[in-house]
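Below sits a lone chain in structure tokens, taken as the form predicted on its own.
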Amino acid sequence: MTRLYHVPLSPFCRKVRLVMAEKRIEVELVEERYWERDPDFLRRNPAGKVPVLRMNGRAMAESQAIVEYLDEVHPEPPLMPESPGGRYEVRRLCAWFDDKFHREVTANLLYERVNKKITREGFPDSRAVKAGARAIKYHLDYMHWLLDQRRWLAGDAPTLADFAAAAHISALDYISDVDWHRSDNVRDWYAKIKSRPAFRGILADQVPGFPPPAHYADLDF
């Protein structure tokens, strides 16, 4: 049995879920309250973080390592380019979203507004929320610039970079923190990736106490 220990709005978990769905890998989803630091979970990943993928008799952590492993052992459809330069660009953009975007945007918006309430860590820091609201404009503009030159974020075909970005964007869209009027390029890109069958599970997510906006699961916004 392939099993993914996850949190529904975690962009890192969503990235793994999207890649597995794109490759049609059946997986059992298990919600993990990682903040409670359950001993069984810590044995699976001593870092105490999600996602953790249990597959082929081994427990795997770190979302980027997981999705690159999945792309190698399940090569269809390919989500990494053949050329070294193409693979570099995909890894660069995955790092951009999982590091810079996450630190400047996701952590300041999603984590402040949702995670703090779920984990009972207090109230949102208004300064962090304002910083996240400012930063997302810069990142959307950067995505607009990329998509002005390419069909997808890293080139002419969808790659892990698109799923990394979509994981963060979709989690923020769940809490209405994406200004879809800022860039037609980004809106069209998201509509395109959102309409893929791999996105169905993500769009069906429901987090108690945090209902999504009406447009969240609407493929035409």
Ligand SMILES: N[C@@H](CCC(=O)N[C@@H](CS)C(=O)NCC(=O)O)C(=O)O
The other form holds:
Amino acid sequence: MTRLYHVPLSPFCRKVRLVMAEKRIEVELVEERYWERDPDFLRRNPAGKVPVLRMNGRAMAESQAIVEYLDEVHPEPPLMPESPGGRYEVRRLCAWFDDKFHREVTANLLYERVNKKITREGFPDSRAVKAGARAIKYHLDYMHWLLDQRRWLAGDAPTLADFAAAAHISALDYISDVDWHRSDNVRDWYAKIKSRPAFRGILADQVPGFPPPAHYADLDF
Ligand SMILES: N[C@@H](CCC(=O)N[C@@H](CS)C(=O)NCC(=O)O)C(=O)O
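Next, report the structure of the form predicted in complex with the named molecule; the form predicted on its own has already been given.
Then the entire complex follows, led off by the chain already shown.
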């Protein structure tokens, strides 16, 4: 039984879900309220974080290690380029989104507005929200610049970098925090990736107390 312990709006969980769907790997999704620190969950991942993927007799943590493992054991379609330089660029961009974008944007917007309420940690910090709203502009401009030179973020074919970025962007779009008028390049890229069958699962997500805007699941947004 392949099972993913996740929360619906976590960008790291979404990255794993998207990559599994792209590779047509069937998986049972189990919501894990990681903040309740269930002892069984902590046994599966002592770091206490989601995602955790139970597959092939092991419990795996760390989304980037997981998606690279999946790309090796399920090579079709390949989501890593063949050349070392190409793989370097994919890993650099995955780190860009999962580290820099996560810290400057996702944490300031999504975690302040949604996670704090769900985990009963209090109210959004308006300074953090303002900082996130400022930072996302710069990140969209950086994506615009990349997409001026490439069809996809890391080159001319879709890679793990696109799914890492789309995982963050889709979670922010769920709370209407992406300005789709800022860059045609980014909008076209997102329309392209959003229309892939792999996206269906996350477009159907519904988080109680946080209904998504109408455009969230609309392919023609
Ligand atoms: N580097 C980890 C980050 C995972 C992560 O931070 N997940 C968050 C949810 S979005 C979490 O479980 N946080 C709980 C905690 O930090 O205690 C990965 O890529 O899987």
